[in-house]
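One chain comes next, on its own, written out as structure tokens in the form predicted on its own.
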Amino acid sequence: MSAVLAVVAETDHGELTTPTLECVAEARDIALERGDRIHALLPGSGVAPLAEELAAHGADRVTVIDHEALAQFSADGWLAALEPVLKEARPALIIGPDSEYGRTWLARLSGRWRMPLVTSCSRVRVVEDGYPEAYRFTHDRRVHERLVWARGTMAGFMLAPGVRGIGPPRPPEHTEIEIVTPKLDPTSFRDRIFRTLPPDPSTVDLTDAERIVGAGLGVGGPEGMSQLQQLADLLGATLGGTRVAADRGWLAQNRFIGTTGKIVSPKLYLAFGISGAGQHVAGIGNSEIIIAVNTDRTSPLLKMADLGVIGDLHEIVPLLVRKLEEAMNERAAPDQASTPSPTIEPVSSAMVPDGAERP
């Protein structure tokens, strides 16, 4: 008999987050092995159009939980809105992104239901006819744990961002989409987010970055890092790099990428002076587009890159910076030209009262 796998979706500025789609893909792998069904829960306000995207990535059923009080996240609000739907669905597993949202509301659900909850998961499976199994990162991602529960135990799993790919969307087949409006009292919420701002590329966590400029040993030192930081600022990208660069003090220790650092999945990864050691390559494998610049045409990263440039980064980066600055100035010039200059209308003598001073 097939079971239900519940996936809790999260949105950011009107779009499904990448970790959400990774959770759907993880649930799809389990479902294909066991013949289970995926039930995605999508809380929010005005998010119903995103249900089709969840279906295209593998959800068999999507429940849109729509309420204006859910426009911004509230742990109390999500718990009140999602708990009844989950009770009715009776899932074998609950999978959600390992995010600040999940660590608040899902932790409360775990305590209320006395349900095991595992964070920082790198893999989730159901083995031997019903035994939930998870692999997770511990000790600052230096150790992997394997956890197994008794057969039939309902458990919650929070999948670490960037640990797997997503795959292309496909036309959905026989997906059931329903919209429910929960009864919520926003005045009873003890927490509320009033507004969210886009992340600052210079401080955003590497696992959340859409564009990353990566630096390796070939950067040469702090001066080269400064050039790459300038390029990253112009691109709206986040600066990261290899462990070698971090060990030399050119990069903060929380900004290096690899199996012992951050595992990333950006839309664009620009690599400068990175040869492509195995532990670093494993950390960028889910990047959509990789562009590598290196003087060594035999470097492993050039072979796996979508676009490889053979050349000296100390010549290429200043050229890129100059071209980007010129493009930005050209784009700003028409806007400035179209702004009308303030004009001062002459004052006629008829407008000035007798005895008053003329301007």
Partner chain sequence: MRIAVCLSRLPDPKTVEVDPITGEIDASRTLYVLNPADAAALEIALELRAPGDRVTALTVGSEAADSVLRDALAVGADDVLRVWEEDRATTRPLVTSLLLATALRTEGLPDLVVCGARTLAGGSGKVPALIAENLGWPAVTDVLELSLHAARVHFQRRLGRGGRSEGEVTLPAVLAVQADAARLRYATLPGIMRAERAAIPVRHLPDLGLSPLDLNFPSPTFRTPMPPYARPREVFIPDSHLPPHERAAQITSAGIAKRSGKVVEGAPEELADAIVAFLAEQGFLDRSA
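So that the term is clear: the rigid core is the largest set of C-alpha atoms that superpose within 1.5 Å between two forms. Numbering follows the first chain given and starts at 1. Since we're looking at a predicted model, the values are computed, not measured. First, how it differs from the form predicted together with the partner chain.
- Comparing the chain between these two forms, the rigid parts pivot at a hinge, and of the candidates E173, T196, A252, D129 the one placed there is T196.
- The smaller of the two rigid parts, set against the larger, turns by 28° between these two forms.
Can you swap the form predicted on its own for the form predicted together with the partner chain?
Below you will find a single chain and nothing else.
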């Protein structure tokens, strides 16, 4: 008899979060071994298109819980929307990402159902014929413990982000996608989120940064750093660099990347004057896109980069800053022209939607 594994999906800016896909992959491992079915729950507003992605990663059934009151997180709202669906699904396990929001609403649900809930899991399995097993970190990830429950115990597991990674998608043969609109009364939600603020690139921790401009020895000194800072500001990136740059005082000590510093996973890494010593490269392995600028054509990082540029960064960076400004203005201009605001003062009217969009 196949059991149901419920996976609760989380979205961010209209995309499934990576930890969510890790949870699906983890559930898929259990499902493939035991013949269980994965039932993914996707709460939110206008999130239906993401159901396909959950299906591609292995969900046998996706229930989209769509309601405009779920556009912003509310633990009361999440409970009101998800509890009935979870109750009906009768899952053997509930798996979700270990996130700030999950620790609010899923913890409340576990109290309500007197259900064990394990946070910070590094692995979730079902052993023998139905004993839930979890490995979890405690004490700042310095202690690892294995927990096994009685057979058939329904338990919630929150998978620590980044513990398993996402392999290639393993879709099931057929996925059933349903969209339900729950009856929700947003005025009864006692906790509400008004808005989400993006991280401030200049203060965000490097490990959290989405875009990083990296400085190496080739930057040459504080003047080079201030040029890179301009570039970083323009791109909304955070400034980081190699140990050499930090040791020379061009960077704060908590801003260097590598084996003895931060391990970063940005979407974009722009390396200036960094040759690519192993110790530094070990810290940037998780970057999605790497652009490297260096005068030395034999530097290892040039070969690893998605775009390697052989040239002097001192000549390139000022030009780059100017050209980026131009490119961004060009991109902003047609947007302003196309906004349907037939007012007399085009300049100020264009400012309003722009300013309003920015949280």
